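Shown next as structure tokens: one chain only, the form predicted on its own.
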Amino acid sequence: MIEVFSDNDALNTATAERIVAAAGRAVAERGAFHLVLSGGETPKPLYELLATPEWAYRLDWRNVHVYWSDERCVPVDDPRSNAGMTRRALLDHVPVPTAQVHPLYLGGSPRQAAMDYEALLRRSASGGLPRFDFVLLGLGVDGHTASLFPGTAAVAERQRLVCELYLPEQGMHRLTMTLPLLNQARHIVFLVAGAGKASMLQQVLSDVVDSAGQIPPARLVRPVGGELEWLVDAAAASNLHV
């Protein structure tokens, strides 16, 4: 499903409503809400909205577990850290128990960090595949989502739940949840804003491949038995016929 909003305020309000509704259902049915967040600039205003008194009380934070879809291998106080940004914008302002916040990177080697996170997730699911209640994802201008970048081995991974990767152009190691894990989610929402995303959004939502015959990784996000929504602003939707 694709829904277009006139501006960022409307986009963020609609996304916040979906998170609150999903949390209410999850806590009522299963006693906890397992939420996967993304980094970048697009979701930051959403996190700041959820941190306001008007919204914060609407979630039962005592029963919320927070995860991240991907992370840069930098300390949490580094401005590039997804977990650090989310803490400053949201988590430092709401009563979520510290033990229920699960940052992807806590130091050490990227390989070990990926293995440790996968072990954490498998323990939480009694050894099986975890099924998150709500996953928030973004879209890069190159078609990546999480840290599933075009042409990287992480996109093709089918066994591991969390992978490490190195991006030479960024000079940085990153960690990412893989498609077998993301596609188990009950509800996935892509949050897309800005005219710079319009061309790639059109490509992801069509059958178009790039000049090398590659499918944008974001198109491979297809939850098994779950719901997929694209919530976009008018600028990002400017190339769509909806």
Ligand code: 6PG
The other form holds:
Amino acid sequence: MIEVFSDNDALNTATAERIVAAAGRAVAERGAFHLVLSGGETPKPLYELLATPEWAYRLDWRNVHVYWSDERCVPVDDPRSNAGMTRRALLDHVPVPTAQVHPLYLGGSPRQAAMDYEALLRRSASGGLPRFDFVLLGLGVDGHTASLFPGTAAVAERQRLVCELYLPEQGMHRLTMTLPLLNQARHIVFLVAGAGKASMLQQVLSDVVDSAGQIPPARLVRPVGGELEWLVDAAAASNLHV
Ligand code: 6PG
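Form predicted together with the ligand structure, per the form predicted on its own context:
Below, the chain from earlier opens the complete complex, with every other chain and molecule after it.
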């Protein structure tokens, strides 16, 4: 389902409402809310909104467990760190227990970090497949989401839940949740804003393949038995006929 909002404020307010509602359902049904956040620029105003007094009290942060869909393998104080951005915008301003915040990368070998995170997730699901209550994802202009970049082995991974990848064009290792893990979620929301995403959003929501027969990785996000929503602003939706 796709919903278009007139501007960024309306988009972020609607997304925040969905997170609050999902948290209420999860805590009522299972006593906890397992939330996966994304990085990049788009979600930052949303995180800052959730940190405001008007919103922060609407989530019982004692019951919230925070994960990331992906991470750049840089120190948390590096401006490129997704965990660092999320802490500055949100987590440093709300009473979420430290033990319930699970950063993807704390230094060292990317492969070891991916294996350690997967082990953490499998332990939390008693060895099964973790089913997150809410996953917030973004969309790159190349069709990536999380760090599932087109043409990388991470997109094709169907066994591991978390894997490492190296992006030569960025000169950087990244870690990412894989599709088998993401698609277990109860509720996935893509948050997309800005005219720069309009072309790729149209491609992702169509069934077009590119000249090489590739499809945008974001189109492979299809929660099994879960809800998928695209929450977008009017600029990003400018190529859509909705
Ligand atoms: C990351 C994100 C990534 C992001 C898209 C969109 O680590 O970069 O997790 O998947 O959602 O690249 O980024 P923007 O919101 O900055 O356009």
